[in-house]
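Below sits a lone chain in structure tokens, taken as the form predicted on its own.
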Amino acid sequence: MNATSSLDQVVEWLRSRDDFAIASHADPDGDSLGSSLALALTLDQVGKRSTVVIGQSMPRRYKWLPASRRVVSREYVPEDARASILVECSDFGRSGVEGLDTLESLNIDHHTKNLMYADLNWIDSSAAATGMMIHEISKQLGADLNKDIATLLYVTVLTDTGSFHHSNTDAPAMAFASEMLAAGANASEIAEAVYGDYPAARIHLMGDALSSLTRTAGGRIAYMFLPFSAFERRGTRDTEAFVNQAQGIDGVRVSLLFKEVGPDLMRISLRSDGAIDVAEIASHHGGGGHPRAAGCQIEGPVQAARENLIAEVHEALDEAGAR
């Protein structure tokens, strides 16, 4: 395993590297995305080329997002890359993009169940969201904090503290998105990009999610469940906070949403209220996240993972006397 290093390691490596691609994980979110792009900008400024790639096709969501259209969707590592940046990534594989692993490689993370797989991991646990992180670098490196990088890193920790709801939500945090504000990013006019104009299509699987709604152990644990032919009924992939529906059910301590997102092949988001760290769970089956939201994909029989990732989940809360 190797350590973690300081941002002065992080800024020096960037500046005597060029042609960077720069990934996140897989189901790509604010945070992630938001990040990548930023720190792509940010590299513009300082005579550096990169390209921000995807394993997936950009989520509609986050179309509107500044310089969205550099994001690339594809499988494989662009062949004209020399070094690899993963932005909020626990390991190599939650990327859905191969051959990062083949470049020199730079890790920057937040959460704290990372695996620290890269030539260089700079992994801040304190930060409530990536973006604070490529905030730092981008001033180490002198780019301007103009009103486009202004408003991705704005997203990324409006977004990762779930509209300033989430634990996370600190003095540092706070004082993150005013500096944002301050910078040209508009708080109304980003809200209603990211939370509001849903397709009919999203709202309509959100009700496929809800109607399989399930409680167990007491209704401690609440869980939903997509198969693989609600997306394609559907025409979207997009689920994001999905799970915290089943989270705000009195007497909910954990609720998980589990994805088919291919045979035998299945996604699954993971919300405590603190009575357990979902981000350990998760990283038993190689995911990550915050103790109290995290993620993880487990390949196999589906309704085998389902149950046994639930079981663990409730041997986790009686252990922890969580009733």
Ligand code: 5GP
Given for the second form:
Amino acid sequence: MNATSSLDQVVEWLRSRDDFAIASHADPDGDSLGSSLALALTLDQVGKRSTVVIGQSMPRRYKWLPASRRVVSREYVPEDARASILVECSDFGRSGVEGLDTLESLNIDHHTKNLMYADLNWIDSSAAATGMMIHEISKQLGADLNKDIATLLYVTVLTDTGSFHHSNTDAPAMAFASEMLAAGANASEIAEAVYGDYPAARIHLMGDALSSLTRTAGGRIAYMFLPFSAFERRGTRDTEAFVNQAQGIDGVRVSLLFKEVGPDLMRISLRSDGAIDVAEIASHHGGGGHPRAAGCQIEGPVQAARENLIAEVHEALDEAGAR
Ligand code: 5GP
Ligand code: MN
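Would you mind giving the form predicted in complex with the ligand, to go alongside the form predicted on its own above?
After this comes the whole thing, all chains and molecules, with the earlier chain placed first.
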């Protein structure tokens, strides 16, 4: 693996280029969108042109984000882009946008399983959210931390810490959140916008997931399954944080949410209490993430994929001696 670059190198790289395409991972979340938009607003302030591009439509839950209208939904990098910046994205393929790898590229991420695929790779797995890294860039470039940028960056740390709940909720994360509030972000308005305005369809889909809840390995593993028909019937694909319901059960060490997203195609969310590194397991299947929160996609008959992955987790728990 290449060594990670430094903040100084990143800032120098940005200073000497222009016309950026900023992209992130498919199924973008609060950290990827908040970081991408905050970076775009930062670049605006220093006179640089940029486009935020995602390979699908803007998720409903994040449409209210400041500057969200800057997001362009398309599957190919804009023609006028001269350099690409991938934010929170483990590899080019996961961006869902083609052509980013044909440009000079910068990769900014806080995931341990990042593939270091760009010309310049700045990876800091100690950052609770990629937004904290964007803030460092912003400061170095001399951008003003206005209310919009503070709001975007607050969203990154709110969502990536699971509302200040996960193990990445440390003193720097809280200090960062506090700095964003001091700069104008409104904590309760943001929490309400992100978590308090769900369409009923999502709650019904969560009911489908919960009714499939199964425990195994002596109660150490809990998993849920959503068949393709559930997504069709409910008319939503929003499953963000569903898996936490399973992880919250007494005695559960690892939880999984299996989503049948197409014929013989399953997306999986994994969570761990720290007993095993689920990013490691996800990486065996081309996925990645964090030690306690990871994901991957598996092709093939969904039932076999499910059973194999559960067996793999079971074995890892036994090997780790996790009771
Ligand atoms: P979630 O289960 O919430 O979709 O994802 C949990 C964590 O794993 C997030 O940090 C997410 O970015 C990462 N992750 C989810 N799916 C994948 C994947 O297919 N590849 C990689 N590299 N990371 C993933
Ligand atoms: Mn993140």
